[in-house]
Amino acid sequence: MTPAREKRLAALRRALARRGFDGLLVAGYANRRYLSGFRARDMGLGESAGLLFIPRRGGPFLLTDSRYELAAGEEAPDFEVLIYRSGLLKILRPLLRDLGVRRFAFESAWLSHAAALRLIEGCAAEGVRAEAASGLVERLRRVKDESELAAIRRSVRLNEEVFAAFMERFEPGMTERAAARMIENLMIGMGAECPSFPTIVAAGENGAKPHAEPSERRIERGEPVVIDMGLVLGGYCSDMTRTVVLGRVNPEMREHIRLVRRAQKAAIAAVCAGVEACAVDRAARRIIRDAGHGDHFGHATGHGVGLDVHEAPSLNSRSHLRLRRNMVVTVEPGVYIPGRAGVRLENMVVVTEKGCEVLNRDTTFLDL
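Output only this chain's structure, taking the form predicted on its own.
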């Protein structure tokens, strides 16, 4: 087992001991990959691609069906693979009995209500308490190790290369949907596993919708276009937003872009180990509010990125979570003027003891 995975499992077992659990049943895709390396995504009701069982002592175990037997052995060689052929409980209950488990947690966020009830009732028949829990693995994932940081850096770099290749081909008259499709085709063609979320291309008034869906609207010369894109490489996500203009930028839009850039720089300057997440949000929001656009910035300033494109921590106005070294977050303030246009700029940063490292290198889009 790699040293990184040994540390993750040891930290999880300490967390289980503090809570008085004898083990954890892991159902979330990203959590399974983080702990074991197993990559199958088809989760169904928690009994399709498989689950992990991490006991406080012994194991660990990967429970899956015959479709994934070969992949499980290759991708999670340090886990004992148990194949179930007629339902999870028929293999889980004997395992719990052999391990002497009396009380364990399961990831309630990743199982349907019906599957959770089956699990609770089926284990109760054996005198074992199955209790819903959440966040045990996600809390570990907030701080990245060096192998994760290296993977995220590669993902960010490729994302920027895709953006540069797209901008060489981007021209007025393209529809938002065609532009988004081109970006995602370039991602796959240049080596990404997949997009980390559906690509956003939002021109003109559509840019005022933070999560706009690309449409058949044609992009005109001189109007702002919000491009929000990310990809998965080596399991790890990237996330980047640029606001671009094909042709001359009108003075009002130039000022809006510069305003958002000032807010982004202020937030980046506020990022540091020990700082509360809400302080980063406040730094960006103050700049935008003082410029008279406080009502035009409604979402959080950023979020964590890793195996999931949206994960903890959240840089929002309510979060008093203190940032820690090697957390990876986005910094993405925006200004959205209904019926007219929107601007968002997003970079990814790694929290350090003295500030942060900005992972994005490309700043040419800021020369307005």
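What's the form predicted in complex with a further copy of the same chain like, now that we've got the form predicted on its own?
Next comes a single chain, given without company.
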């Protein structure tokens, strides 16, 4: 087992011991990968690629179905792979019995309510208590270790190289969809595993939808284009947004870009180990509100990035979680004017003792 993985399992087992659990059933993709190395993704909530069972002592186990048998053995060599053919419970119950488990936790956030009820009832029939727990592994994942930081840096670097390669090819008349597709092709061609989320290219009025789907709309000279893109490399995600213009930027858009950049800089300046997440959000939001655009910035200022492109901590107005050294978060304020246009600027930063380190080097249309 790699030292990093050994450390993670040990930390998790300590957390289980503190709570009196004999084990944890891990259901979320990223938690599974973090602990075991098993890379398979779930096909939606309805179709799990497998679960881990981490007993306080012994194991650990990877429970999956026959489709993943070979991959599981290759990718998670430290786990004993158990194949279920007709339902998880048929294989989990004898395992719990063999291990002498009386009370275990399951990941309440990553099992459907229906599946959780089946689990709870199926275990109760054997005198075993399955109890909902949340965030046991996510809490470990919030603070990145050195191998994770290195992977994230590589992911951010490659994402910027892809963006630069795209900008060389970007021309008026391209549709949003063609542009998004070109970006994703460059990602794969340049070595990424996959995009970390569906690439957003949103021109003009479409930019006012923070999660716009690229359309057949052609991109014209002079209009702002929101490009939100990220990739997965070595399992780790990157996430970056730029708002660019082909040709001249009109004065109104220039003001909006400058405003959002001011908000972003203020938020970045607010990031520091020990600071509450909401203080970072407040720093960005105040500037946008003071400029009269309070109603045009609906989403949170940022989110954690790692194995998941959106993970803890969230930099929203309600979170009193204190940032810690080696957390990795995005800082991405925006201004969205319905029917007109949108601007969003997003960088990733690593929290340090004295502030933060901005991982992005790209400055395209950032400081006008």
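Between two forms, the rigid core is the largest collection of C-alphas that superpose within 1.5 Å. Because the structure is predicted, anything quoted here is derived from the model rather than measured. Numbering follows the first chain given and starts at 1.
message = Assigning every C-alpha to the better-fitting rigid part between these two forms, would residue 105 and residue 186 get the same assignment?
response = They occupy separate rigid parts, so that residue 105 and residue 186 shift as distinct bodies between these two forms.
If the larger rigid part is held fixed, by how many degrees has the smaller part turned between these two forms? When the larger parts are aligned, the smaller part is off by a rotation of 10 degrees.
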